[in-house]
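Only one chain comes next, encoded as structure tokens, the form predicted on its own.
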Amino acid sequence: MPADRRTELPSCYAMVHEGLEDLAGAEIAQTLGGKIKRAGNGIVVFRLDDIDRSILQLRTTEDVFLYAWGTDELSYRAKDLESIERWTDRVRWDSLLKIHHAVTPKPKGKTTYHFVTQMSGVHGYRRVDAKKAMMRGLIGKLPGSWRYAEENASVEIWLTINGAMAVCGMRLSDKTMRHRSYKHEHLPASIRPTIAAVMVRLAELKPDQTVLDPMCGAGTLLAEAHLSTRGKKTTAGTDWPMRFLGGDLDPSHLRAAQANLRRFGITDLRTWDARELPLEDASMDRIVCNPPFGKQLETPEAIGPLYKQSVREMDRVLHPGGKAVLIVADAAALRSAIERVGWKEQRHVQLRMLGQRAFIGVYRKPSAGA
């Protein structure tokens, strides 16, 4: 691409959940080459050599957006709508529009548009003011053809504010980024498919592997895991051989997993109990799971037993060498569980998923005499 070309493109940032950043950078980075520039407070900011179709791939970003503007300096009084309406009419929107109908071609019939804002911690101000200044700095700057849309616009431009950092953009993706088009059927406490994209690339797949999730639900940890080995060859030029396995002890549960899953050819799933898997001793290489987190139980006291239970039967089907990568709000109840078996603690990630605090684990079982 020429160079002229290059200095024209604008950064694009992602919204990530927050303790996630690095990890979604991490991917924005191997995937598509991007240069990181920042990230935090759920948001990464990167600059690709060009901008394609292809940043719609990214698997563990809830959404991703043309960079318009963005400050970590907010004063949170009443100023600060004037600035925010100064900086969005300083931005080129028409070199944006021009890339957005590039990656997101443009719909049949009459183009529509619609503003979204965001805003979290205490300000001298509402976030219905705040996305007025936004409004005011539009003015002029789209065709007057189009009509304003609450829902499913062709152009969407959002201000999301956090604390004293904001960022102003024009979103690239919808909705199947976050909730993939695979989801046929949902649960209450089904993992979000982002985070699950997460937890599959620490557990580090390798070609050959049978991947267990013993806690399936509806298989959104499955679903990405597939995913994640789909297109991947090995030496010899052939796709990696992979084996995914999963249960659930409540069969509503595991019909759900059945019509996600279908379409990917997994269909070893069964019914049981993971305190007590029907599975040969180290018979798996990978284990990825979502154990509940407590409001799913009878008590809060359940939840240090079912640990300990389930975790002992993973480590007796987990090969010696293998990993587990487990996600849970009770970081000590887990860990208690794990210093039982043994295991070795590789990383740690602590996240916020829908305003509640997360810990994922991840986990490697000591090979034999080490």
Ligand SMILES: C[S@@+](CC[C@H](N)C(=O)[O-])C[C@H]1O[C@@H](n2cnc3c(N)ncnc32)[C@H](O)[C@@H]1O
Contents of the next structure:
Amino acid sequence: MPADRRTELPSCYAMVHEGLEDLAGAEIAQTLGGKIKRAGNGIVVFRLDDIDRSILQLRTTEDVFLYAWGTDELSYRAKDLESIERWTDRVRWDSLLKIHHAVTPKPKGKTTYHFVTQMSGVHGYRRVDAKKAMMRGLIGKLPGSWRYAEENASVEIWLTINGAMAVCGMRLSDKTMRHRSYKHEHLPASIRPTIAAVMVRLAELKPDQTVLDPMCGAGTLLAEAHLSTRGKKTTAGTDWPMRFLGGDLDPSHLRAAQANLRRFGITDLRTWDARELPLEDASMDRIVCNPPFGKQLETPEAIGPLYKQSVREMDRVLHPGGKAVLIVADAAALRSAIERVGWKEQRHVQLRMLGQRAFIGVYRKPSAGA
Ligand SMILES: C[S@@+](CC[C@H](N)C(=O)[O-])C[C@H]1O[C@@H](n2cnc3c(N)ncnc32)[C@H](O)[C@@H]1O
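Compare with the form predicted on its own: the form predicted in complex with this ligand:
In what comes next, the whole complex appears, and the chain from above leads the way.
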């Protein structure tokens, strides 16, 4: 692309779970060739050489946007409202709309639009005041024939305020980016698909591997593992041969996994107790798992013994040199279970998901003789 066109292109930004900014940035850089400008507060700002539908293929991001303006220097005082109006007014909204239409084709019928304002932190104004300030800045910027719609609008303009940070932009993704289209069956304890995608990236799957989720719930981790390898070719030009299997203690959870995973051809799903797996020693190359968090158990103090017994069993079935990626709320309980089996922690990530702290640990089982 000629340099002059590239400089005209706006930046983009992605919303991610707090703590996962660097990992999402790595996906953006690797799969889209994006240059990361800023990562923090659950926002990753980046530039692309071209903005097209490939941006919608990101798997670790909750939403992606065209960047209109942003700041790290809100004053928390009412004078921010004048700034929000002024910054919004200065944006070349017509250029953003052109790119938006190219990425997200205009639906038939009347075009509709919607404004979203999110605000966290204690500010000297209300969220609705910030929204009104943005709307004043937008006066005359959108075609007069367009109609405001509460739901399913074709164009959404978002303002996100988090402490002193604010970012405003036009949403390119729709709800299928964060919720996916395969998730027909949901469980209250299901992991967010974007977090599952991060865990799968951390597991670094290779061709011809067997991937296990011993407490698979509705099967999100296995779905993301499958999707991360789909379309990948071996040096001989064939699809990666992979095997995915999972199980759960609760037959109704297993039925949800079966319903979600059938379309991917993942059928090796069984009702089992992860503390006693009907699997051979050293038969798995990768384990991805989201065991229950303490608050999901009738007796939260049972979490320690459950983690110890299930990690011991994971160790038995994991091939020496194999990797396990686990997400828990209670990092100390997990680490105490891991210490007993002697896995090496390669990396850990702390994140917030829906207001709750969580911990992802990445472990390698030492190779035989190591
Ligand atoms: C947090 S949920 C997993 C959610 C899953 N990742 C998803 O996306 O739906 C934990 C799962 O562990 C299962 N579980 C709890 N104890 C188990 C055990 N001893 N053996 C196998 N599964 C167990 C629960 O039934 C539940 O489905």
